[in-house]
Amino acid sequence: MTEQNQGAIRVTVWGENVHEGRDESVRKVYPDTMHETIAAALRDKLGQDVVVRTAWLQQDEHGLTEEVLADTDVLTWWGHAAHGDVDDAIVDRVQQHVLSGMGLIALHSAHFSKIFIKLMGTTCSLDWRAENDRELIWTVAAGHPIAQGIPHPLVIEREEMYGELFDIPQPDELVFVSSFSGGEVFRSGCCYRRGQGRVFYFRPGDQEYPTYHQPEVQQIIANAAKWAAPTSPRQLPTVHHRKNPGWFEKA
């Protein structure tokens, strides 16, 4: 890390990297891959306040070694076609880092990722339709740091629809809800705290649409990275045995 980046948020952008190699339609939208597009957006929006690396499914240990995660303040996660190919040992490793204080941003179909389901403890199932819906993203937590600088509503002209019921725990903070052309609504910006870590789920981002090229969407992810970054040294919560009941009076 260079001197100018000291104190910067260290973000690892993780991508499944399956559609980009398999589907010509996705390569046309994201010729540099989805994860590199998101990484470039974070560098553009946050400048010297961020250091970004990318990792993807096909790398050894999916690019998420113990060393990489220890050097990551915030991990963004996009997956869709290969959730089952993610090694359970890597999921456990990521969970331990989140519980210790690493932030996690789960994007779009990462609602079905092993790590998000493990952290939520529910099915994380939902309704969906891929029919070029218009999505309106409404801010419902005015003043929340993730919503700073975002229009109300934010309009995404073409996207996949996600609809309720979204089987997730009640969010600690609900920042955005979405409405769609068919009348459906969806909790599309959800904040959680798990152990010492902060988790943000953000709905938009189907691979067939240029959503991650949209500046306002990029700004939300950048805002979320700042919100999710740890504010104190990372430490896994542990059990402490108080052997002496008089410890307080003697302190």
Given for the second form:
There are 4 protein chains.
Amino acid sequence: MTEQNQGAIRVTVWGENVHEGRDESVRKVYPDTMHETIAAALRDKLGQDVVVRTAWLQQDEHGLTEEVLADTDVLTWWGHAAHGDVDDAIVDRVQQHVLSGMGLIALHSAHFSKIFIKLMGTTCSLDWRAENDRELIWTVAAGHPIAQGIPHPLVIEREEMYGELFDIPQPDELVFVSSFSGGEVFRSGCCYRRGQGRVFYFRPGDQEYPTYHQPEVQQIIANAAKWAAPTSPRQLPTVHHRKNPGWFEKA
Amino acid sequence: MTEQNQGAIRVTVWGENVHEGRDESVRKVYPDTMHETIAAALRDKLGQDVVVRTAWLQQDEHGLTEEVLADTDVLTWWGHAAHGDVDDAIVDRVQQHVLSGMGLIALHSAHFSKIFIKLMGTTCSLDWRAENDRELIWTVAAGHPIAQGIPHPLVIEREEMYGELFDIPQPDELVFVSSFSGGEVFRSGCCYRRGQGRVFYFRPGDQEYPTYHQPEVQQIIANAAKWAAPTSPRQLPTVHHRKNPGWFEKA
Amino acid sequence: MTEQNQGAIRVTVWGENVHEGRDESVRKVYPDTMHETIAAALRDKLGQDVVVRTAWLQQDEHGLTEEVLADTDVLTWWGHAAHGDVDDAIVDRVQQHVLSGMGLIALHSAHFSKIFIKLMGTTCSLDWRAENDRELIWTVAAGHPIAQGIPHPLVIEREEMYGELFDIPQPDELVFVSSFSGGEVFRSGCCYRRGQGRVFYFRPGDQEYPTYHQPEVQQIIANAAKWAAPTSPRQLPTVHHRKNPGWFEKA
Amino acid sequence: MTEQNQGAIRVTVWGENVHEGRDESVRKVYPDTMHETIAAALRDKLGQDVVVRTAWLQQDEHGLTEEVLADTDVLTWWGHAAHGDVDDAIVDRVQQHVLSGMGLIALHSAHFSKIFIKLMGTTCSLDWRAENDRELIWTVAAGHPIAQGIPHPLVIEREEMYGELFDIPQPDELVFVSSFSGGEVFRSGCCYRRGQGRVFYFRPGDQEYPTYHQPEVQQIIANAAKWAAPTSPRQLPTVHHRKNPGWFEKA
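Compare with the form predicted on its own: the form predicted together with another copy of the chain:
Below, the chain from earlier opens the complete complex, with every other chain and molecule after it.
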């Protein structure tokens, strides 16, 4: 996979791929599926700096075999209608890889994915409304690499609304806050470290709206992929029995 | 001061007291001055749990003598038109008390006060507009004591707008986020620890609007006073030359 | 339970209660069991401010029925040898109560309890050695209520060593850091908010050492109980479908 | 400066350069001065990825003219004996550049430099002892880029001791914690964001010890330089009067 692009970030774009199959409205917005749209966007934005593949729910092991994950620097996750269909063993496997250093970008309704809830430890619940709200995304972390080149605010003309209270641990870094035409606010770009891995939650992307076709949204996901890529060798934190090395002793 | 109310929180409400003297519009909204309005609100909300005094810019030493500060658990600060007239020596004195454990509640345009900038280390700049925006204040920290009993959202019908990017260090705890009728957002309730002291920044309260008459706003300031009160004896962190106590030794 | 002590903090001290039954060495240190020792310490330190009960693994539902948890402000948890014997359904129940506002104090080897791992989302692994190390516990959060009245450092003459890297999310507040006679360090007092609840991890307390008989250790657990007690009504964060209230509209 | 190394990080290594002139003991350890030693180490570790210059107290404007700072991505700062001799106007200038995006690495006794205190807002006081302690530096942030390739622990055979309580704001990310032969601990690698800039405090480096000759210490400073380099165009956060763009309106 990496022959042509030494040093490129290896991204696997995971899609639930349910709405695309059953909802005509979604097929119209995303004729190539949501995951292929996101994958194409990353290739477009990052060029030689990235190698992108896709995987989806209906594949064997949801396309997330040990081999695929070991060959993935950053995994993006979009799910909504079928969180419950994701195999717990695969969720555990993904978590092990995140804690070992693989980056994870949780997109929109992935706030309720098993993997995100498992990494957060909270309910991850929120308020919502699907009525063509306008969303404004404001940068609140000056100079953060994920916000690089993004307008202030970024305007998404039509989106589902997600509102506070978003039941997540306080982010290690809060990058974006959204407001909606109903006046609601939402912490829409949230950075976490978990184990050796980095996790970024990014709010926009309901299946009924063309959000992932919007260049600035694509740019944020590309920026996040660069931010989330590991800088150290992958390694799961484990227990060690440590002998006293004898540097110091009780006096 | 504390004879009648053993264990009461001793609050000093500091007011710049400039607009009240020169602007008819402000006098109409705050005929008793802004600081007396805030002081009365704290007495009303906290009853026997608080002892409140006021101090203002035009007093000797701005009313913030060593004796007053030593007898103050929590200081609230409102300033806007005359930040530059505050004596640097008094600012240093207030900072020493905050770092020793005195709580500080910085209100609205106090984001540009010398004391707040000094404690933050950043420009504390922001975007603004004074055109009767409606402000919605949303709680983003579930169960935080400063948000206790506050509606979600708290609606302020008319206020000045403050928008991001608010150039502050990332808050230790972010409690409130506001949105405005122009679609802007703002981190409007921010908790910090500095030295032994706790600092809370609370956004609303432009002099032209009756914000400090609003019971929910008063409740937040009362909650914050309880949160910011010291729980340990006051003590300024200082350098100590520490002898090796001989617990451990180099082997 | 609360008739006699209006406003008292209701603490449930949970013990695994396995070592006490099978290990003569532990019975000698804790003839009344570890959980009864901790419970007595809390009663001693907090007096009328607390009502304490105990519960343990071998009871029906591990003593943690819905009724008990609903009547508990703060739950302390000690486990080591039998983490796997704790029923997943009970763990889920405890988690729901924490996210609703119940405080949780995870003690020592509870770093590997199901409930702590579930709330953290990481492996919670660490380094260790059980060879009578001396532990020094240093306060790094000036003026924090959990450190109130605690010597700097607090010296524990003999303890198991826990060393970094401790695989936890970065604490919302880091209160204590320990060093050991082997030169290792450990983040030994860690505060988190999860949902509406507060979580405190406190390192010392291996079953082979008399740590929970030491007054300063007891004081820290008492301080933590006060810190972790909820200040708002208990409520699990949940999803709400929010109608547009019409404050603002798309122009 | 950047002709030969397009994309290289431009580092300015600033030295107080007082001990080197007056203390024979320091000259023996650092015959080329401390700042030239650090500069050479960065060139050695980062090669083509860096362009390094030096500046020092005794130069005009301490060598930190507007031109130099505008051409600097990351500034490292070592000072100890002459903090008071640094011109306040230069400190303000450096602060403006940090808040605009220039990285700052504060080394050892720079905890008491005017620039570090100004960015922190606290006393930055600590405990100390200069008696050839052994220091162990432990990584507590798994997979952090500043810790990449660093042994766990990193052992420094002889150093001055710095102990808690270190009066700093809680770091945005805590990377390293040290222990000393006297049993003391210290948060020895601390990351902050201030404005658009990144600040890293790194503890070791007393003038009497050969710390900056140690390859692992050099590697940490090199890692920090990469971490602290700006990723966005330099820009000082400033106040903007924002007109209502008319996206939303009060209903």
